[in-house]
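Next comes just one chain, in structure tokens: the form predicted alone.
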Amino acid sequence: MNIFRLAGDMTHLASVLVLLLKIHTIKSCAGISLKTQELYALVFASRYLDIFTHYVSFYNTVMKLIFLGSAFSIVWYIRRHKLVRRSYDKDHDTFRHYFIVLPCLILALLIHEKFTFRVVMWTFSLYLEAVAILPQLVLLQRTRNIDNLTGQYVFLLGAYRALYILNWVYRYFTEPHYVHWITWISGLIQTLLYADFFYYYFQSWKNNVKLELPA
């Protein structure tokens, strides 16, 4: 554990509080894809299936628990909440998510550090995590209409990675043998996928104007 490290994942922790604080007391869920939510439920559960079979620390498992339920409980609320469930924009929220869950499958069966079933898995949660956002920054694209939480959301989101890789870059120079292209490479991906949306948000901080995406 580092400070970089430490930084990333409470920015995680951070991005979905906003999320569960905008859907439980607003009860809405206007501005956020479903598509992607469920592609980080798919993400956690196929990363932490040693959850219950390999203990690394108290921090850790709660961490997991946390994550794990969180994105479940998201989707259940969008999807089956009788009062969220109606502000969710179906009609925009159209990418198709599912055609990027088999090639991350694919890839992660090609390309991994061991041929195993949890390794393989692990692999495919890094590599679709990696993309998971798309549909959510389609989706804000599409609609132009971001919220101050929503926009915090992803923007806690971005930024729990883009520390990743400063931990990543620590470890590398004060821990030996620390190499992890594949974990690298899919970070760094998934920041580049976000430099856009970086920048418009930066820009409406800076003039205090609403943050939009151009279309």
Contents of the next structure:
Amino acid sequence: MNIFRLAGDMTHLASVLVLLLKIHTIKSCAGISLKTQELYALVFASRYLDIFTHYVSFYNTVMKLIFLGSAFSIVWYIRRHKLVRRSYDKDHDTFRHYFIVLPCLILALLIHEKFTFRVVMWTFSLYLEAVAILPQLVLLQRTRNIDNLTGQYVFLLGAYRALYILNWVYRYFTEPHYVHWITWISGLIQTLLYADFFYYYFQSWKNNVKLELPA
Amino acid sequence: KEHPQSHDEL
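Could the form predicted in complex with the partner chain be shown next, to go alongside the form predicted alone?
The complete assembly is shown below, putting the previous chain first.
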């Protein structure tokens, strides 16, 4: 494992912790898109189908359990917890799941490395992860007040994807036959979706003003 | 060619 991959995973972990901190400690999910969180739960459920049958390393198994567990508990908190659900901005979080899930499923059925259930589901999870942030970005744009933790959460998620690209570049030059077009193209698209957010995030940081995305 | 399931990334 190289430093970019580890930094990427740690940034991903940090994003989840920031979100759990907001939800668990402050008992608020204001500005957080339930749609995006449900899509992430679906991403991990379809990607880690082999968690108990295909062992890679202790590190991988533990991280997979953390991402699965946190994704489902975040969804549970927003839907079921009596205090947290009150802060959920339902009226602005209107992105429809099937606009995202259906095209990803069709694409996975058409473009994959091997036509088996597990590989198609794995490919579906890559396509879905690439666009799962869209409901969250739409919600941020509609929310006039982006609080600090929500801003940090989205920034950490974007940083995680950017670090994974550096990891692929590193692995491409250091490992023989390391080519994964499907992973790379969907990962690149996923990272590009954050470009706009990054721009305004750094602007607000540089000018020391509150983060706000233009309508 | 490496099987995608043996992909070691998260």
